[in-house]
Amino acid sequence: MKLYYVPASCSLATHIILRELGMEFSLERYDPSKGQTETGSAYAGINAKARVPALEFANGDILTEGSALVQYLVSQTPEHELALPIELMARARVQEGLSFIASDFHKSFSPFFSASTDDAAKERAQALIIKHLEYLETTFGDGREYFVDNKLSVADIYLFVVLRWVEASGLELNTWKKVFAFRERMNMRPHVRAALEAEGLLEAA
């Protein structure tokens, strides 16, 4: 398999993902300034979304969107701990968990990598921020140390990816004590720092 990324993007949780796995994949990386792969490859060719993760496996076969890719690749090792709980409220809380993270708050910090984007622009996406923020930090109340039913999950990981981006609205994120707790927890997994690591980002983890 080989993974196009962004350094720090959210195809970072599939990058963690496929290492927590123990899967055997290779990593190009897409400059979206130029619309190429490290190698000169058009990346329009290979998603024509324009936007990371896509997983090429080697039949030629393309998967994109983040929560498709990660739930597929759970879904190959049923007997790990990321696997999808098999009860079906359970898998439901975990796909309830990615689509939080995935349509809100996720899609909150656009208007910071953006460099057309005004200043009240920034001012709503910051608001909206706290606003999921202070849900999380409600979440992690009583001693909880995952986000969904207190197991760690692949909603875990894609929530990890987003809070690295906290700083960059403006916003310090040890101001929500739990929260923070918890992005200082995943940032010590093993697999979790390789991939930073591969990156160029262990430094600014």
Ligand SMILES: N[C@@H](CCC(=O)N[C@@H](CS)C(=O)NCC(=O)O)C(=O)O
Given for the second form:
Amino acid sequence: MKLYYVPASCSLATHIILRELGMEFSLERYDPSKGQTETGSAYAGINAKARVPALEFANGDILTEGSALVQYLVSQTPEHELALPIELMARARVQEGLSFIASDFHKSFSPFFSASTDDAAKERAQALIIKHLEYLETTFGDGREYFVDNKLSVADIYLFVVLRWVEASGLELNTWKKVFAFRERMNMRPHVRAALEAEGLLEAA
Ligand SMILES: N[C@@H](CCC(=O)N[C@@H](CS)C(=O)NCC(=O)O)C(=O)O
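Next up, can you give the form predicted in complex with the ligand of this protein, since the form predicted alone came first?
Zooming out: every chain and molecule, the one shown earlier first.
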């Protein structure tokens, strides 16, 4: 498998999960400013949506959308602690967590990654991020170590990746102590550190 990625972006979640699952994969960096990958391939031919992550399989199939990708990957290893629960409500809880992160939390950071965003839009986005962080702080407030049902899941890894962007929005994650402690814990996982190193992010982590 080959993972197309942009360093520190949401593709980092797929990258970490590939490592946590012990899967064989290679990495190919995408440069959005050039519309090309590091080997000179036009990215439009890989993902017409011009987004990472995209995962290419040996038979040439390409799968996109981070939430779908990580669910596909953990479904290959049903015995792994990251596998989706078999019980339907517990499984839906993980999907509920992933949906919140992908649709609400992740996307609230978009204005900070666009050169054309004005200050008013950034202020509105920051207010939304604060609202999401308050919700997360309450969720972790009951002594939970993990986001969904206090059991490690792919949602924790995606949440960790998005929490790495908080400072880029002008906020200090340390304001939300329990969420901050969660990010610190996730940051210490060996496969997380290996992925950060591979993307050249270790000093910044
Ligand atoms: N719906 C997509 C969105 C992915 C997405 O927003 N990717 C961003 C990085 S976090 C991206 O590819 N940015 C490059 C660009 O906008 O040029 C998913 O969930 O996988």
